[in-house]
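Let's start with one chain on its own, the form predicted on its own, as structure tokens.
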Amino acid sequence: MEYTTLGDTGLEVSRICLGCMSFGSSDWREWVLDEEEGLELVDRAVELGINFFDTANMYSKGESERVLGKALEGRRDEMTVATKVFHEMDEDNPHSGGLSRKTIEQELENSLARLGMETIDLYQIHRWDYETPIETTMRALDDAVRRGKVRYLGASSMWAHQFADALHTSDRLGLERFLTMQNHYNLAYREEEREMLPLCERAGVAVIPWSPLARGYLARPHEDVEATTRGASEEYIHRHPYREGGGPEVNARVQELADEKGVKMAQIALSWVLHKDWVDAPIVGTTSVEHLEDAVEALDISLSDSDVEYLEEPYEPVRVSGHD
């Protein structure tokens, strides 16, 4: 395993972050692992040197946090745990979603209880709240840090101007600022290179992109994407513009380079993300130990400048996706 310092947090984290959306209950989404399989996956991740785990309160309506907390029991001090808040947890409770002070305070307590932790290492806003002033949100998050409930703050997909506003608000008011950005970034979706990634680079913000394999689109040939349970049942894979613009040709070139190097397509796609200087640790979600091991092995794959150029060349601008 390789390790890196996560932006300005001072935390030393593995270059692979295990995404835990696949933990919880198949009642939530068909492809999600139930508890026993989730525990096995975390155990293997720890054996492989992974010490960075990302979840959210909304994943399996809290079950992902509970499973992760159980899996890390007795070794939480050695790990960096990140979770998120924003999406509605209870359709009958309007205060269970958004980024108001009430929601942040009550959902933070709920996350801590499910994780079995006294403090969350990295607490992230899952999306931008158009109904709550950013000053209100940042004050509530700052209070959470000052009360010792949270160590560091992070954000996820939003427009660059919104993130700049949040950073400026924190600086202007003397509040804790966002130190990480979890955004949508992969070979088939590179719109973040226009504004968000340069902003993070200038502001010293760590980048921990989600969906580095484009929800599996870059893990198998274009025509075989729906052959898996997730590919056939996951509506979100079709909502993102992976198949638009140059996506199919990018997919074909990933396959070609993987065959040339004798590795898997997913490993080439992940290696490309790892070769990007502005990326700290991509968030890799998986439902099998084998795929987890493949992801770790991708750290050893070297791509030349010409390899990177060849993979990137077919890309065309596509619609912005992932902010909802």
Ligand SMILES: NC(=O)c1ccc[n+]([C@@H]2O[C@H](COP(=O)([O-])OP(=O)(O)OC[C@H]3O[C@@H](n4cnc5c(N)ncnc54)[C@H](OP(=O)(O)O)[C@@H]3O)[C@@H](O)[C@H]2O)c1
Contents of the next structure:
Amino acid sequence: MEYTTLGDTGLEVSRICLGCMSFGSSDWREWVLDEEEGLELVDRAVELGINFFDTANMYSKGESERVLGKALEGRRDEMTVATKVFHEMDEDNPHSGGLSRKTIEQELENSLARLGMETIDLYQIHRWDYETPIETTMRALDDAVRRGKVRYLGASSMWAHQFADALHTSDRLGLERFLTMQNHYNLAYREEEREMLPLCERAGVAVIPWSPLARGYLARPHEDVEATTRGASEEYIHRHPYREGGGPEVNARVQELADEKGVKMAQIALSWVLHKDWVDAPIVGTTSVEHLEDAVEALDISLSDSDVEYLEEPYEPVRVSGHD
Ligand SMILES: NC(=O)c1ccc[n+]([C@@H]2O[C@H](COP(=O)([O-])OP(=O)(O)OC[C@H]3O[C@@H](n4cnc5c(N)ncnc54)[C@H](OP(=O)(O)O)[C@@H]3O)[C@@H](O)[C@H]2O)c1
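Now show me the form predicted in complex with the ligand; what you just gave was the form predicted on its own.
Now the full complex is given, and it begins with the chain already shown.
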């Protein structure tokens, strides 16, 4: 395993972060692993040297946090656990979503209880809240750090102007600032290169992209995108513009390079993300031990500058996706 310092947190984390959206309960989404399989996957991840895990309160309505907490019992001090808040947890309770002080304080307590932890390493806002002033949100998050409930703050997909506003607000008010950005970035979706990634570079914010394999689109040939349970049933693989613009040609080139190097498509796609200087640790999602091992092996793949250019060349601008 390779490790890196996660920006200004000073934490040493594995360069592969394991995304925990794929475990919790299959009642939530058909392709999600139930508890036993989730526990096995986390065990194998730890054996492989992964010490960085990303979940969210909303994944399997809290079950992902519960399974992750159980899986890491007895070894939490060695791990970095990231979770998120924003999406509504209970449709009958409007205070279970958004980023008001009330929601943040309540949802943080719920996440801590499910994870079985006293402190969350990295607490992230999942989306921008258009109803709550950013000052209110930043003060509530700052208080969570001061009360010892959270160690570091992070943010996820939003417009760059919003993130700049949040950073400026915390600096202006002398509050804890966001140290990480979890954004949508892969070979088939590179709109973040325009504004968000240069902003993070300039502000010293660590970048931990989600869906580095384009939700599996870059892990198999274009025409087979629906060949897995998740490919057939997950709305986002279809909602994101992976198959628009240059997507199909990017997919074909990933396949071509994978054949040439005798590796898997998923490994080429992941290796490309790992080669980008502004990326600290991609968050990989999987439901199989074999695919987890593929991800770790991708750290050993070397791409030349011309390989990178060849993979990138067909990309065409597409509509922004992943902020909603
Ligand atoms: N902040 C946000 O808004 C946000 C949004 C989405 C996701 N996330 C985070 O990012 C994590 C990853 O997201 P994701 O699951 O969408 O990302 P992903 O890693 O881009 O895609 C996962 C898909 O790729 C497939 N795959 C992985 N390795 C493979 C391999 N070696 N060969 C073939 N197929 C392979 C998986 O299938 P198998 O299951 O069969 O391995 C799965 O269907 C999530 O768990 C979550 O923590 C955050």
